[in-house]
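Take a look at this single chain in structure tokens; it is the form predicted on its own.
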Amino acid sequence: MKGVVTSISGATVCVDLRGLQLYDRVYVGHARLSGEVVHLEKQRTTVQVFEDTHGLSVGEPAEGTRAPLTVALGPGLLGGIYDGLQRSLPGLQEQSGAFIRTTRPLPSIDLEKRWEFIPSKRVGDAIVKGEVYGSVREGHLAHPLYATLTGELVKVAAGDVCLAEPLLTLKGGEQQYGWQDWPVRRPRSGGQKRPAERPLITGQRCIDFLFPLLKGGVAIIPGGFGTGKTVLEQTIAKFADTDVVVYVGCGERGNEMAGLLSEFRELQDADGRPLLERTIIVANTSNMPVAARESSIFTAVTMAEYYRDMGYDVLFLADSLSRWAEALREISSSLEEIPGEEGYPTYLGSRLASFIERAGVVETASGKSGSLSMILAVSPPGADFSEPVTQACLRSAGAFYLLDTSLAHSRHFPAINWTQSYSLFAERGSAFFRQQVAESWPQLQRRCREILQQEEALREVVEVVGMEGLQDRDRLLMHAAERVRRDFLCQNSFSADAYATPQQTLERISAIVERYDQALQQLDAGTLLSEILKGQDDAAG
């Protein structure tokens, strides 16, 4: 299908192709940009494009493909390191430099690799697609490969193979390839949906014990400036309990993205294993073109569902949807679609619900589960969490894990606002570590959140007439409350204490609790409070 283009508005083009759908794919130019089509008129086709459309000019040639956009799925994306539209960054820098420039198309897997194939299946079995019928070995994890076709086999792989050759030849001369392609934009639907069970252990023990989250679920972390939204996304990556983690920079600056990929290649998780190796990367920094920055959260998000289909843990980072949002809304604007709130399109809400819930544990045909638990950063300009992108997000997010900025200035971090964070996971949570770890964990999560809510109440006190007005009890709940608060909640993402177990949290928190109602009995039994501090402050040191 070919036509040419009609008009060019910036990444906005019109071209005079008929009978394409809604997000098909189309090439425009000589240099046969890839954009999508974004709205269909009965005379003409308006086509959003991925690329930088500096020198494309009326009249240069247009084709639709009559498919979507689509990323490939198959061994090798663990360690890859991509843009928005899959295309690997190491072969775009190779191709065309530091920059990039409009390029020849590039495979999103290397095909030519070699593969140590163990197949299930033999000549003369029959298969039936979404059937595993092999697996390879992919860095830490057994790669099941799964059938898009079904029939009989006459012909099956073995031994040292590469996903350019077909790995099974059926009956009628089709062929099965170890990898597959995917639209990005429709969930894939690899099993049966469950609910949320586990927690997810990220080894921060203010998330871990008081706002814990499920394998499964989805937190959101809004946050100001620098109050340590990327940081913490990367220390939950490294430590995570996860089989494969996935991160999108989503519109990022290219200093960041920078910073990022030369730490991922240089940290170690908890396994003692390279970071890089359990971890797929999509970078779309925010000097690339908007309509890549706004498909980059679903190729991602497909690339994760690809591997909790096998049954792995998936962890997805997102940094951040805020920027994702402003792709969205200077893409409606561009289609001069009527604005909603603060000038974001209408559908944002159900756009960003679509994209969430795409997280979710999976029971597969196998009977193993997996999960994919989806860790998302916004940063609302000024701070203002009532604008639309956290409102939307708070809609169908379990977690909610405000960055306090005075938190943050303070040198507290995780700058995780304990007061006005929360999680629907909670009692879940609680019930699964009193049962794995320790009786006492709900009690000892109860006192904790007394101490701290008490302390609040109280800072408006010590506001007006100073600490040295307040009573004995009320000076030592404010002692134990900083020590939650110091010794407890905040940890160094660049020490030992970055990472705690469960079983590390509990005897922290154990001990600060413990030391607390030693105190109340020994200010009961007529102990000055000044000796009281000084005993525990000596012991603590």
Ligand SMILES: Nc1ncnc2c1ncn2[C@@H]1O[C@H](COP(=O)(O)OP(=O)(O)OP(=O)(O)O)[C@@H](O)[C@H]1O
Contents of the next structure:
Amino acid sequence: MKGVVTSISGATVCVDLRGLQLYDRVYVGHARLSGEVVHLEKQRTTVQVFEDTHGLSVGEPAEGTRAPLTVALGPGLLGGIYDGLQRSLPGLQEQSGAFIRTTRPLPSIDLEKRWEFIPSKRVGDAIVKGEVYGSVREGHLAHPLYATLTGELVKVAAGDVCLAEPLLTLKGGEQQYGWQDWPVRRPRSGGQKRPAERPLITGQRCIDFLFPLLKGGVAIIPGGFGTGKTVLEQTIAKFADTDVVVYVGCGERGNEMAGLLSEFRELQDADGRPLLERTIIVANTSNMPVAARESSIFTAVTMAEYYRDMGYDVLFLADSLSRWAEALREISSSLEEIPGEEGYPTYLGSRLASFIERAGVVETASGKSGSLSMILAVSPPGADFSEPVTQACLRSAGAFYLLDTSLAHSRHFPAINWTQSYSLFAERGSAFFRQQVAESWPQLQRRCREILQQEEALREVVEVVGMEGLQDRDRLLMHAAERVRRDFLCQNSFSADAYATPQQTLERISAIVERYDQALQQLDAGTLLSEILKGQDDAAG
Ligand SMILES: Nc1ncnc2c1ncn2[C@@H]1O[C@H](COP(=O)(O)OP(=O)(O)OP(=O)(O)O)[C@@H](O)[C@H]1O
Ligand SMILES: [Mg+2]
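Same protein, different state: after the form predicted on its own, show the form predicted together with the ligand.
To see the whole picture, the full complex is given below, headed by that same chain.
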């Protein structure tokens, strides 16, 4: 369907195409910039262009596709680095240098790459849509291939294949390829949803011990400027015990993304493979077009769902949703929509929910269970957590790790505030750790919380009377609480301590609690406080 550009206002372009549907993909201009339909009127179709519209002029051609924005799903996504439209960034750089301006469509997955295909069907067999017909090996994972067609097979490829060739031919001539397109805004069906049960081990003591996240759950990390959101997200991306990690850098600094890339190329996972091999990175840095930023979240979550549907555990990380919401606001105001709270569109909450709800545990067709967990950073302006984006995220999240500016200032990292953070998964998480790690897990967890809470209560007293004015038992408590904070909750991401196994976490907290109990006993037995404290400091080294 062809037409022309009739007006342009920034990235919002009107075209004279008729008969299109909302969210259909449109190419505008001689440069074939891609965009999607966001507003329809009888005489006019408004397109939000995902790319830089500099140089575009009225009268240039426009072409409608009658199909929505899609992503290509198939073997070869792992290790990929994409922009918000799933164009390979290394490919774009090759084509247009460091400053991206593309003129040719780029394939998202390498169709020429050779794969060792092991079919599980033979000529004469029937396949049904959704059924597995074979697999290839992608890095550390077996990548099952699902049929998108139904029929009887007359030809089956095997061994060395590439995705440009059909893998199966059906009676009647239809051909099954090893990859498919999927509309980004439509959740993949996945299968029956299941409740989340297993914890996602992040290696961060504060999270795993006090505020655990379950596989399939959603956590948000709100934090003001410089409180450690990016470092925390990237540390979790490195160590989380999931099969696949999808990391979306959404409107963040370009140099941080560059740092992440080079680090992931060098770092290795437990099996000695580069971390990048289990990671998909979607980058839309602050200097890239905003419309593609809005879509980047959906592009990334669709790829995450694809691996989840194979029965893998997938972790989706986004940094930061606030930048995503700002893109939404920018698009909405350029469309002259009626603004809601703080200028965000009134549909902010429902748009956010439409992708957060894509997290969860599903049972796949082959009876495996796959999970999609999300950890989403939010950067509320002025660290005001009552603002609309944080509030909208809170409604859908099961865990909430609030990063505290004053903790960050005192270099307590990760700056997770232990009184205001929470996890709805705490009970189920600790039941699991109790079974898998130690019986004493929930009890130690309770003790740890008590120590921190009592310290909070005593702090006001200390402000009035000073440490010296406290009773001996209270001074011991303050001492124990300091050790919990300094030696247990603090975890420097740039040291060997960046990751702790649940076993190590347990040993560390139980040593602190044991020493505290010993000190209390000594006090009851009449030992002087100064001697006890000296003994404790010596023991702690
Ligand atoms: N876990 C950590 N261990 C050690 N240092 C940390 C940790 N987290 C944060 N930091 C320190 O704090 C600095 C700021 O962290 P980071 O860039 O992650 O903040 P941010 O919340 O992403 O900031 P912005 O709002 O600007 O995006 C880091 O450069 C680092 O020095
Ligand atoms: Mg950051």
